[in-house]
Amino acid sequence: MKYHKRVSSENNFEQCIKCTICTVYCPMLEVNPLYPGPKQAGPDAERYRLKDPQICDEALKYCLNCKRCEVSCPSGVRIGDIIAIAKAKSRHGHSVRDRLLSGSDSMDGVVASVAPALNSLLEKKSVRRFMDRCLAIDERRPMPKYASERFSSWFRKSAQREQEGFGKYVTYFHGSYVNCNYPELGKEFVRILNAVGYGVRLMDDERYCGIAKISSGLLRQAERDAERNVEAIRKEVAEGRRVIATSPSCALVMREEYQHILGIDNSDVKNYISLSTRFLYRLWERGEIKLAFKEDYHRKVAYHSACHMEKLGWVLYSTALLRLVPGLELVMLPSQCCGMAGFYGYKKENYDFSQAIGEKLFERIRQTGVDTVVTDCETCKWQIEMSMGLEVMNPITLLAEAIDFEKTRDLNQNK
């Protein structure tokens, strides 16, 4: 397996200078004191790894990857990517939760077709507790809903052919989340784009980013859907588009998690790989859009900095993207992890450290006294509705929500 051999040269564990700093800035090391921090999983570990490659470290579960022991370090050592080699190397099987929880692109067909049932079915008292006895999801985790038709396929039936005539293209890489669940942040975002002078395109042949995957250990499945992904960006860079998500779990994991982890060279194409804001923004920065906006528009919201924004960089391009709009009263919480990190707390053995992770952010939240809270992170916006029972939206959704689109559709015309 590739993941097997590049650890000490390519996630450069000895640059760490032991200075503790990755420790300050963990989030589970304040609410569990089983897990050691990442200096001592990660670069001090490995060398014992490096040693024998069957040593096995239970505390590395505990691990939310949530990157912001790389964002502080200083001497750019990839600890988050060191530990999930480790923990998928230290994985005996997988069980059926952590199959079901990562594979959903193996039965989002099917799930779309009976999305009402099943919704209604995992509300169940009953059907949460077998959860959580049979599969270890806990039971006061409510599921994501489920869209009843994919993005995928109201794109192809609804949208595509409206993308013709337009001089300027970009791919839109949508992700699980876009695709099963919500399939409006796309719609929204394909208005967008559309307002501005660009047509979408969807790849011929996306398949989930492997996140998910990544994060359960299951590499090898994560190693065949990266593969495709990077041929199918390949073409779409080839034919003069850049790839555009609305997730920030998806551009990082694409962007960098597939070499460092996965041992996938991307680098022919990674910087072609962007999120919606972040384009979206330097595009009107250097005056090839206009965005016009509803005059009676008022809202006051908190904007939440997800990790994996941190992580990319990027977090000044949503705001900065939220700030012009004129009605917007943007109010900006601490930079604190939310607790969720994907699936993690879904699972019975993190729940109580999820939450108490994202205890923080939440009493923040309330201090501000907003009734909606901004993220650009689906995974973040899951752990605030199920825990405070706020609107989340993402930056996308506001923007469709402020947009004059007709008075937005003019002025990009008429440029």
Contents of the next structure:
Amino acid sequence: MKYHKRVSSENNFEQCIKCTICTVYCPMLEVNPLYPGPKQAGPDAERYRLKDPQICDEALKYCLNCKRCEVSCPSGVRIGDIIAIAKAKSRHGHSVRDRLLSGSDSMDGVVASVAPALNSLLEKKSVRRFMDRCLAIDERRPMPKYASERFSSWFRKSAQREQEGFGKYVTYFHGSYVNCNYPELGKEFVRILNAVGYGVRLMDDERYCGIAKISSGLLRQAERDAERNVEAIRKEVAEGRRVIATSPSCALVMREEYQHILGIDNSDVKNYISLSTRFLYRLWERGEIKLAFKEDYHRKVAYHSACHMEKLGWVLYSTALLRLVPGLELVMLPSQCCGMAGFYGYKKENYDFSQAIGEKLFERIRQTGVDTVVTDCETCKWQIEMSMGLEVMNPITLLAEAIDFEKTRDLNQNK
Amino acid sequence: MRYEAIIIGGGLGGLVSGIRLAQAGRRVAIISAGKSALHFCSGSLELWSKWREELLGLSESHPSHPYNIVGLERLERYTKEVKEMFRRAGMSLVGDFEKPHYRLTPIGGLKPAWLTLEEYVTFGAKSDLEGRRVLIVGLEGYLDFYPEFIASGLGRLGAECRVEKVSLPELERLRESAAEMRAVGIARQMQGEALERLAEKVSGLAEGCDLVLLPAVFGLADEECFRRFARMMKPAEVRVAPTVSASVPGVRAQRLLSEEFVRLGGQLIQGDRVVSYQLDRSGRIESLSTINHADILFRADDFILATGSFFGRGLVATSENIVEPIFGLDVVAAEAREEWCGEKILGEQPFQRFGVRVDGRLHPLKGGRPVENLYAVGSVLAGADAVKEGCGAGVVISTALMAADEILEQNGKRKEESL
Ligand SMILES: Cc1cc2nc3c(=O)[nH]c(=O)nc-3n(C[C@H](O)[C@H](O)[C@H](O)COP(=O)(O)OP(=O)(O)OC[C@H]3O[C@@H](n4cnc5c(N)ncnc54)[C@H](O)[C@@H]3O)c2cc1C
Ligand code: SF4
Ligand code: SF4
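To test you: the structure above is the form predicted alone. What is the structure of the form predicted in complex with its partner chain?
Now the full complex is given, and it begins with the chain already shown.
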């Protein structure tokens, strides 16, 4: 398999100069002394794993794949990737549960058709207790709600026809979260893009981006989806369209991890994969689109930098875009992990660590006194909403609320 | 993305330049590939390891030293200004340019220093140690601090030293993980009851002592932690001594300076590496490309190179030569590889002085010609040996402030001309 080959020769653990800086910034190490930390679990242990790939460490399962170690490393060691690959090879953990949480595209349609029943089922104490005892999905963690109509179904039924006649197009990578849990975000994205003069397309056969599978060590399953996605993206790029996600984790995994962890060569299309706020800000900055906002808009929000936004380095686009909104008061929270890390926080063995990490962020949010948090990441949203009962918005949702669509459409002389 | 100034590198040099420019109201961004050498700060910003007289003769004894570009007058002014800058960011430095003091090294030696973080022990003169009764407290299981070495060093100068070890239940937990029994891991525990318990234990041992020394393991985020501890410790005077490996006050300095920069409106872009640049038609640098932002370029009027030395990859040693990897600037370095290193590890090491060649206004040279809207500051510069001369932070701070002032001055002139 490709990732087995890569690990022995091409990852860059030997660049580590043992400075220990990464250990200062690992959120897991801070709350869990059983975790060896990025330096030891990553480049240090890699030397031994090269000798004997069977040498593995049960404690690797604690790694959040947050990549904050990589952001801090002055030597550019791909610590998170090294750990993710090692973790996949060792495979501890609850595989039925991990597969379930990582999802499968074929199940989505079925799930949507029974969504109301499923939602109320998942809210039942007895069901949550069953999942806790038998599947090790923590009962204290509410499951994300399923939408009764998938985004992709809505798009094909109600929006596709309106996409005709635009001069310019983008392809939207909605991801499983928008598709199954929160189609509103996708609808808002389409509405904004249309207003600034862009038509929206979907990929013919979008698969899960694979972040959940990679984080759970299910690399082979992730690889299948990834290959099909890269093929599909190639087709969009060949037809002159960028592929835009609203989820930073989808963007990160398709740009970086397909290559670094799964060994799939995406170098020809990588830079055509972007994030909604980055795409919009860039057009605005170049004067290619205009945005008009409601005159009476007012909100005070705190912005939380999600780990994968930090790794992408794209926080500045989301915040620059938000700063265009008159009447928006934006408080920057110090950048730190919320503890959720995708489905990590759902796993029973992680729940307490997840909340201990999050508590430090919650404290900072409390200090700001806001009642709304803005963040790009969907799982940070679940975590902060569940733990603090605050409203958490994606920047796109906030923009959709603040934009004067009529004026914006006029300014961009739509269609 | 467009800024007035962009700084490459977010170590001490990049942050000091950035704060100065942001304070003057400039739209400025710092792009930094990783955290910096600040994490290993000994507690002192070193200016010169010997005395001031030697600095006065520097233009003759070390003609290519960066201090000669800055000049002593400015060096003195910048030393004052940086003290104020640190204070606003939440850190107190003691000492000044006129009157150096001694700092303690992790193995018990004394070295001259000008500016030291307040919590660290300093001595006005070596004779101050005569007859001092010093208690040095180690922490059970913590191996990056050497009380015995310190005791023997101070003992040689006439102090009466006693070494004790204390243990705390909060630290027992850390022993499960090799990575955490480090200064930073301990500092995370030093709050609430643990801090009180430690103060109580140490106070019990401090009977008859007039100075208590502990490892620097207090306060990752602010100075208050140590102050609180010191208040609980009265009446003995209590101070910290440096540890080896990542330093707690260093982590704090990185954090507080970064926060100050952001508070002043600066844009901090972390975990991203500048890989190339583009020129405009007149040959000025127009923009930079980074790994994360790929096809989106960073444009600015002025750029500062604060990428540090070999540690942060501001300089890279290939199998043939030493290069500055972003711009391919002219580098001062010995040609033959055998001449890069000295034979004795603690002796003179030629590579320490390798670095980028600059003109009198800190513009680096490329192909022998200064690059006009680029400035080089900090340990990427040629000419200084931070270890032998003990001038690491001094060179960084003074060149960082000078470059920022040059930019402000040039901008002022440009504005006047256009009026
Ligand atoms: C281990 C160690 C301990 C030291 N201790 C002391 C001390 O106690 N007291 C003292 O006075 N001096 C000390 N020094 C000297 C030290 O060099 C300076 O004090 C100072 O911290 C250096 O600052 P700098 O900003 O020049 O470089 P650095 O701190 O090295 O910062 C450079 C930054 O630039 C980034 N960078 C590099 N290339 C790129 C790129 N292409 N794109 C984006 N970012 C990039 C790096 O990631 C890094 O964050 C020490 C040095 C070392 C190495
Ligand atoms: S920060 Fe990078 S170089 Fe330093 S110990 Fe960690 S992996 Fe190694
Ligand atoms: S990815 Fe996050 S949790 Fe894992 S080692 Fe790095 S910093 Fe720690």
